[in-house]
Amino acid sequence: MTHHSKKKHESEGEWEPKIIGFLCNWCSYAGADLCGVSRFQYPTNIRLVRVMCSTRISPHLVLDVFEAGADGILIGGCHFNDCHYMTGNFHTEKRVGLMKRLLKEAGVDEKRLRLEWVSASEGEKFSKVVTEFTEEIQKLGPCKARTDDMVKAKISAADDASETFRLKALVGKEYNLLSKGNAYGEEVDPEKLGGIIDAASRDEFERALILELARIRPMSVKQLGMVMDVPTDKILRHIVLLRQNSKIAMEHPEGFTPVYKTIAIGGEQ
């Protein structure tokens, strides 16, 4: 493909956006390649990955990308009703509201993630996509995750949500029951439905960040609150669930507060 860089020198230390494209092999990634034949200009900040179909771009990789150090990540896919696997990228759109959740859990704004659908045909646009992302994650800046260990350990907690039952069960579940209703043929409510989604990623996202600070270091109920921002009562009913589990167990420092530390892989701790 033929790029136009608007890259400037690493060595005046400046920074550049490092960003990810995630593209189906039957449209996006043909777009991208009639933009490089027509001669159409983007940014070279993006390095392009091709995949069979947009919804094998999951959760977890996304969440991975960004906690290794990525910008901004854009997924492009065929338009609705022209996926070469008929449902893929309605499938993709469910997973990507749930990538935006949990970003936001993390405190990483969503705009650094970009769902986009570029057919064969849209050399052209896809050049324009590409551009505009690039220019909105300069004015972002870098992501923190580079820099500040909170944010880093937040997003490992979200990737580790991303990858539990109820979470994957749900998402898998979404196109389905809003367009074919449940198992009894009842049409179900999408505020419902979403409203169920945002409270079992918000739940999952705390129990696993619960994890990833009691695996650093132990830490009691009380901390936990604090450094977490949620009351403790909460985080306390996470700990009951996540003991039987378990995940996490109690130790019992000098003095009358009991802290927690995460269970290693083994039963070691």
Given for the second form:
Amino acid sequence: MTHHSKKKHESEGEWEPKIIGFLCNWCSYAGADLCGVSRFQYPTNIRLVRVMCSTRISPHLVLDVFEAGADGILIGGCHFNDCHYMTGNFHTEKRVGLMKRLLKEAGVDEKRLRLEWVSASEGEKFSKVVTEFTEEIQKLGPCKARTDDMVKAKISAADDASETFRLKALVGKEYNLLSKGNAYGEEVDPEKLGGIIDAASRDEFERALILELARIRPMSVKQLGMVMDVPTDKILRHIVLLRQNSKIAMEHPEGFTPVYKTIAIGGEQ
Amino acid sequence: MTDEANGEKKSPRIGVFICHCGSNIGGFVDVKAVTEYAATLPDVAYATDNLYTCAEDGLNNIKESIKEHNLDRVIVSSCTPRTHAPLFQRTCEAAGLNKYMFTFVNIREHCSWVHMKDRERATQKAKDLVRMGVARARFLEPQEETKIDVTQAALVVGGGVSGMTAALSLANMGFPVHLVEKDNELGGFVRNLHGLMNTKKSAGETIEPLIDKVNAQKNITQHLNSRVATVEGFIGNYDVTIGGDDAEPKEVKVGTIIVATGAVPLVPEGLFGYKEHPNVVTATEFEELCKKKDIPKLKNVAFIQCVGSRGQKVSYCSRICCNVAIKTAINIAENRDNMLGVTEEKPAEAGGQAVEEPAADMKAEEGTERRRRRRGRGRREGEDAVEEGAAPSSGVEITVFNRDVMAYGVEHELEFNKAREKRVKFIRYVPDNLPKVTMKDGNLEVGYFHETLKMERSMPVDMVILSTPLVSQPDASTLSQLLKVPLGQDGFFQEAHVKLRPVDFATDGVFVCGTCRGPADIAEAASQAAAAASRAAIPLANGFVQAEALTSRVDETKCTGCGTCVEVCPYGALRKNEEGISEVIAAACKGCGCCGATCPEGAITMTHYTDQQLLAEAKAALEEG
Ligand SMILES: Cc1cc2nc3c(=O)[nH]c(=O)nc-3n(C[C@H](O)[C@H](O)[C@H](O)COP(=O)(O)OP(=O)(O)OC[C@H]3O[C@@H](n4cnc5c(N)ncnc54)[C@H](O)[C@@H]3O)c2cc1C
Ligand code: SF4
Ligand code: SF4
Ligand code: FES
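For comparison with the form predicted on its own, produce the structure of the form predicted in complex with its partner chain.
Full complex below, order starting with the chain above.
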């Protein structure tokens, strides 16, 4: 019987969302445990990974897992002021902000990433969150990183962008800047800082995507502009910078248009 | 080792132990299929299933398999690491395997219990989870733990029976104890009580000697009118500030903490005519009236049980109320301590009672006989056994309206029988048809539906005693947040494991006992307190705890000294060395991973939670299994 129904799923090519949840040990994982103890049911799609604190989840972990084919990712932490490590989840919130910015740049619906605070006593809430989230992802459909090369390239670029010094340093300091002011004790305007991170995310993403695309095959500025839907003058500025940092090289000009190819670091990748 | 020395990396040999947990997992997941699947995964040298992996033979199986199959990594796929990881890690260690070579896969709380209606998908998920565990296990590395010194003193919060008992046990072991009580005196809720069940002693007589002992114990520092204001640190090293109502805040250093803050009775606002009609009181208020000898003349007393509990305002059964009602009913019937004061006015009856006493003794055999008869008929009809008109010796009619009487255990059942011998009536009601407390022509009356006769009836009463449940302290969440320990769904403090760790919190170093953990009588509260004290004494007696090797590690070749990590670490566990490069103070690092996720140069690795391990685990979920 069960065998039969499985075959049916396969033959109809019925798609099942693949959802990964990263949960902090102290609250949300405990909440998921209590959910089990209390027998609150939820859809089977989610696979949970335990970390000590939600603050451990770097954007790289999330974006790399999206690139590998996840349709949705849930991050669970403690409520504010309940984090086992005091300020951990405040940083989590900022990091999730960056992840969402980069997902947006990559054209991935940011609803695919969900941050939830679930306490050790909120077993029922956990089942609700997972049920709702699974339904939401079901509605959004597959994320396509596994089937569409362009989607994959973009998520990969988002991942690379998240690993740049500028974004990591900015977002790493974001919470402290907003809560304690800058090194001169001045208060920092959250909107202004948000704007700076927005712009930096876009620039870093575009540069990373140029590298990603030019890794697959050498491309001209015009081609890159078209594929990425970015004005050519901006592409050119990125390229100048990337060349200065020896990340990209000009290749055999075809006629008059130069094409660019990403320099493979260490020959691997 | 030698293989590695030869430049060849030994491929891992993973053992996978999949637990049925009786039918908890086995009932909803095809454990055999998962085990067969596990055996096919890369680097898995051995896979088996156990009925109970955490039982003696399950643990022995792990130990033997490690030796027999030369395993260098172990996966247990069962319940939750939050309760069972230490057990399995110790098992690995006993077989000579570093405990960091162990991986937990949760297929009970996170699978079988939450997918009880879809065996096929639950089984598929369990396979995926095992595959994820195997992927993680392949990247595990052995770690060494550091020892952390423990401050050999304890903090006990709450000065009721539990708190005092716990504090005394620890103090008697020779450890200094700080006992914090928010009220201006010790004793807790028992101070409100009159007589106690299963003892002829009054509440005062019971609690005073305990208070005296606490006062006499030099190792105990009492902080009355005080509360815990702040808590910093971790097991072995807590810095606590105790805020007094009018005293300067005091700072104390302790190694372990016991929570014993008790509970309060529910105020039955809007239920059964409470605060609406005179002489409708809670069981607690009745105790206070007894103490003050301020009880009106009683001829008819009605108890209503489960007021607000078992699905009305709170979901649970408050455990103590049936026995409290039985105790109080017997006390009234026996006119204990002349509590009714009524008989004094009627010397004739008082004399009559004195004569009746030995008579009752002589009738003991008859009593047993009657008990046997009643038991045969079952509780449902218990009330019918009381012949109409046969009033209790003191001339008071006592009726206990109940959903069912939870007189559990040896003593309580005997008391229950004793109450029935004293002609206390037990009348059942169902939640759909609650008794009604009304006023008729200036007289209090209880209307009820007689379940056996199937008809509405009513009786005049002088007093209605409402048995309301114990509920959590209104400010429990403050302490829960300060100590980072959870409250359960009903607002009581939640232990690490209902069965295996009943007085521990999941957070190391903090313990719980008494009614702040859920309703309990004094004997139960005191045993929990003794248990909590002995648990809390373990690290104190050892003088050290082994810190988990979950710390950050800085790769000095990658660190550029930007200082971001130093800024974000909540424990000041990172500092720059002379060369301006960041370094970790391992004893202070708690392994949260904030610095690791932050470092712009990717110079920080989290021990046991490396990117490589986490990504392998998560990505394995995305493969088709
Ligand atoms: C009506 C009634 C009748 C009962 N009759 C009996 C009986 O006959 N026999 C029996 O065995 N049991 C009886 N009980 C149960 C008994 O009262 C409890 O078992 C007992 O009080 C539990 O002791 P405890 O120390 O855990 O809690 P408590 O007695 O409630 O003590 C807790 C203490 O902690 C203090 N505290 C609370 N919060 C804080 C804070 N944040 N900081 C510092 N201090 C704090 C409180 O002021 C209190 O002193 C009865 C209960 C009720 C309601
Ligand atoms: S954040 Fe990274 S690069 Fe900066 S000081 Fe810390 S370890 Fe070094
Ligand atoms: S892991 Fe957490 S506690 Fe340890 S050094 Fe890093 S930020 Fe500090
Ligand atoms: S421990 Fe839960 S978010 Fe930090």
